[in-house]
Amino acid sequence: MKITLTELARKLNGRLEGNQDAIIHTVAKIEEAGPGSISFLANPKYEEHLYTTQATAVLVDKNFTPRQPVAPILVRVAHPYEAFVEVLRLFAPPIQRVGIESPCFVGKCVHLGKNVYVGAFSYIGDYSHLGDGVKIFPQVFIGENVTIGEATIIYSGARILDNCVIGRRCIIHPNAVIGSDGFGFVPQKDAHYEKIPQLGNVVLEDDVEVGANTTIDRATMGSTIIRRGVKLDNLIQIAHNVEIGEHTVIAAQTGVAGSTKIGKRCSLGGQVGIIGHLNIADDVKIAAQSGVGKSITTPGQIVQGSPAFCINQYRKCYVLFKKLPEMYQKVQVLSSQQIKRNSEVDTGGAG
């Protein structure tokens, strides 16, 4: 793709400083950019790269003042990072594939909407419904009675099991598994475990994104629900009957145990663990590697640690924790001195 800076600035509602006829054909990081590319400067700590970059143009804040002359053409915008995301969208190639490749299996009474794409070696079970513009890449498995909303994209290797409901404009990345059995077993007297049938499903509302190798278990009864706008990273485990509120984001290697309810607009860092049957309030932030063992009922709270608690208290405790070896040595010295004094007193008394 090629675009003039004049046209690009118009799309971004920006103001140019430099050659308006210059042409951009790629995007790049500011420190790696070359001729014909556009980059951005949003964080002041990277300003030094502005004076050495080979980029043809750089997006900067509308009020930014350079400390020295710059070679690139400046495109002044209200929010450089958000504007750069818009540029990335312009350069992202749209998926143009349409039709059913061969070989693949399409079961009985399957509804395929307009402009649907089904890649080779995919399987679509009986009574499933694919909305307009759905894109199914090769080697995808879709079980029976699955509903997939319009413009959803499912990448290779993903598995959508029976009775699951996927909303509109969702993106499911390679090897994600949606609708596998929940981890439910009843311990028996002879120490073996009896499997609990998992009869529910998974519901993804509109605009949900599920990362590669993430697994979302079907409910024992009812539905595991991922609400509108949720973004799940790679390698996440969501257990049966969990509900995740609108626009919550969860980073990689997080595990959420069964029947936990997470509120709206929450942020969970990588490797967070949450036990089952908890309630997490709206707008809560959980720092990476935290272990949550009780409900968080205060909206907007930020927690860290294992067990997790208020991040400000955690930081104070961590300062003390780092000093424990030094404090231990001091205690040992004081203890030795006290023992010596006691011994001297005892010896003096005996004389």
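The form predicted in complex with another copy of the chain is what I want next, because the block you gave corresponds to the form predicted on its own; please supply it.
This part shows the chain on its own.
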């Protein structure tokens, strides 16, 4: 893509200082940018790069005053970072794939909406419904009776099993699995486990993103539910009958065990574990690698540790964990002096 700076500044509602005819054909970080690229400066600690960058143009705050002469053309905007994300969106190539590649497998009574793409080697099971503009990349598996809302993108190797429901504008990244069996067994007297059939499904509401190789198990009965706007990173495990509230965001490699309900607008770090059958209130934040072993009922609480508790308290404790050798030493000294003093008292000593 190519765009003149004039045109770009107009789209960003920005004010241009310099050559209006300059052509931009790419985006780059300020320290890596070359001629023809546009970059941005939002965080003052990167200001030095502004004086050495090869970028043709740089987005800056509307009130920014450079300390030195600058070579790139400045585009002044209200919010440089947000404006730059808009630029990224302009430069992001739209997915133009449309049509049904051959060979692919489309079962009976499948509905394919308008402008759908189904890549080669993909499999669409009987009675499934793909809304308008759905993009199914190659080698995807869609089971029977699956519903996929309009404009959703499913990347190569993702698996959506029978009866699952995917909302509109969702993005399912490669090799994600949605609707695998929940992990449920009844232990028998001879120690073997009998499988509990998993008859429910998974429901993703609109605007959900599911990372690569993430797994979301179907409910035993009813639905595992991922609410509107939830963003899941890669390699996450969501167990059966979990519910995740809208606009909650979860970093990579976190696991949520069965039947736990997570509130709205929560933020979970990477490698967090949450045991089953808990309730996590709205707006809770959980630090990376924490293990949550009981419900969190206070909205907005921030926790850390395994098991997790209030993050400020955790941090104080952890600082002292590091001081344990010093503390232990003091206690040993105090104890030995105490013993000595007690023995002096006993023998009619100094007292």
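Positions refer to the first chain, counted from 1. Computed from a prediction, not measured in an experiment: that's the story for all the values here. Superpose the two forms; the largest set of C-alphas matching within 1.5 Å is the rigid core.
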Requested in this report: Compare the position of the CA of His25 between the two forms after a rigid core fit and state whether the shift reaches 2 Å.
Outcome: no
Query raised in the report: Is there a C-alpha shift of 2 Å or more at Pro325 between the two forms once the rigid core is superposed?
Result: yes
